[in-house]
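Presented below, as structure tokens, is a lone chain in the form predicted on its own.
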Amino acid sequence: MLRVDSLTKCFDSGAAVSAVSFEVSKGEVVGFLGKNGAGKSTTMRMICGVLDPDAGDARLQGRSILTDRHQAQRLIGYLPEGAPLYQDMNPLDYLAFLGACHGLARHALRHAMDRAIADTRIGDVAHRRVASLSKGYRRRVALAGALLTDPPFLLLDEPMDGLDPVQKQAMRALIRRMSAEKGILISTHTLEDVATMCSRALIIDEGRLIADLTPEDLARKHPEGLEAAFIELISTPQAGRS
């Protein structure tokens, strides 16, 4: 579903992301953890095109993000860190105005809309501007507009952020649920999401994959389990990583 190739980006403060290699095959909810400015957003941002890499390239389905980036894009639905929306808009008009630009015919966005709102359990407040609501309400018209055009991979950034309990359990029933029949890549910082969720996960550190493995086989690495085996991982200077 998503093969990334040695994807790098440097900025002037040095090499945000250096070589970063990895796939997500269909059926698959991927971790993508590490600590913050580890180079996650960075990653996420070049996989979906939104910025161009130095080097290397990732591919949805065989498609470049870099030679037949809008084709690539077509099959992505990204959610990315802070949920930036407009803020006039109500989620209706929101997820209208992305099935006018996606090009969808008015019974097929009709039904695009009306599946993104029941996934998403927006329909309580369809009609309030997005400036009114509440952040965990904004990250769900967020990753109703990732949904609406049924993508097969997902890219989540942060999916979790401003969620209160309820809200997090049902996004990650949502998940789970979608994850069948979809390629899934989360960052997340809450361990919880990994285990619960996550088929594999991806530690990056100072812009370098260090770690792809099963929650079950991250937690073995530390007798206090996941949070402390990811905590001393990450700790480790890259000199002494095996």
Second form
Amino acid sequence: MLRVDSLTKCFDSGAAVSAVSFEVSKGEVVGFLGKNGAGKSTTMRMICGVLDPDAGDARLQGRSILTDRHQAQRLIGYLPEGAPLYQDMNPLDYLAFLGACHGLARHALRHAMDRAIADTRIGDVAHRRVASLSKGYRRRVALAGALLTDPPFLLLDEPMDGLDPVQKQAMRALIRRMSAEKGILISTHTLEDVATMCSRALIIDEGRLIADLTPEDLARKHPEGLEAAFIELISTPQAGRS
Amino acid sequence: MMADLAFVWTGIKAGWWREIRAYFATPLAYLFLAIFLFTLGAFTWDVAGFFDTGAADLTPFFTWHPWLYLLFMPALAMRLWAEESLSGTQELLLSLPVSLPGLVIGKLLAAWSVAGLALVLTFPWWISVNYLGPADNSSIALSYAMSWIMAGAYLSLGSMMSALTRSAVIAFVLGVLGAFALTAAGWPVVTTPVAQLFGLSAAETLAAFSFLTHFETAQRGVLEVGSLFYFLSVISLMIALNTILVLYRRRSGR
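Counterpart to the form predicted on its own, namely the form predicted in complex with its partner chain:
Everything in the complex follows now, all chains and molecules, and the chain you saw is the first one.
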């Protein structure tokens, strides 16, 4: 279980995330929705230990990201926004580097790399420098990195960005296939992804969680369906929300 | 406690491996080695008059080390942390289960390894000296070792500066400025006017912080434990500051 408890972060420009709490259990794919700058990435970064919260905590299988950081981080596969990679490495080097950071022994590393490369279908570019890869491939290399240790939790920040329709379909299939064994949190702008992959949707606006419901319940909120319901929800002024 | 040490060790290995690959995957390390060796050779040969001393020792060679390190070591260290921030890979690095001090040490050790390789590649000077006459090889070995440790002090300063900014160029400029201050503090051009203005003790205090002062005995092949301790203290202090700066990045999200 991933338990996010009152995570709060303020920057110079104001509160980015205010007391956000939710849970993600094994077997769930949770869509994390919101406008640009709503606080999705900031929340994810705090859960992964990339950013220290001002208040609150995130616990992964009971391990706090604040007090038991490294053990908690071992349980997470994180795909950061924009899928940053070391440009001078090839995918094999990159995965080996991540394996070294996770302290994987040689045999386990080889096995993990083979599986991640097969799952994300990057075998044909495994020896090419990251700098020469297309955006779609880079995203898949970064995803392979997140999947490397087969962690129980995945945090994917806009994983579909930059993928063509065929790649998107493959990504959805992969996420669905993994969902039985993992707890997955996906931030996305594409509501179609929520309808096809997610068992639950979290909606965040101006740093506050404003809805936690199933995609079906969200769609029922507006006669025109999911997208209209989402837009209506985030357009309601904060004061008007219960 | 043991688990914490394991994360530090993993961080050192991962940081070292990552940076060594980065140095040699691009022309950076090769360029560095070529230009450093050429410049050191030119200074030793021409400016210091290697053959004019009439003695089979490497003093003219070691004299230039602090002055060349002042420029070359910040160049080697400038991208260590600045680039992580600029390219967004810091986001990835901070999400991995490795200790930050471990990463700081590992990255520094990678740059330090390249500096060590540069020193090893100066072996033709050592061979020349031995060819010219009987040389005191244990003194030469000591000068080399101390030079390498001093290089680590310059690099740790450069790495710390690199954690201050997202721009490798700014990191380089800050590194050179910092290195210049720490070198020139013992330079007669600086100490003489300081002695005239504030007295001899002020000049001596200032010079006590200079890399030049601490390297002076070592370049003659004499080990001064205090100087060794000084360089190691500078390195430890810089590693600590570097770690604090990266922790600040995690705090501020920059």
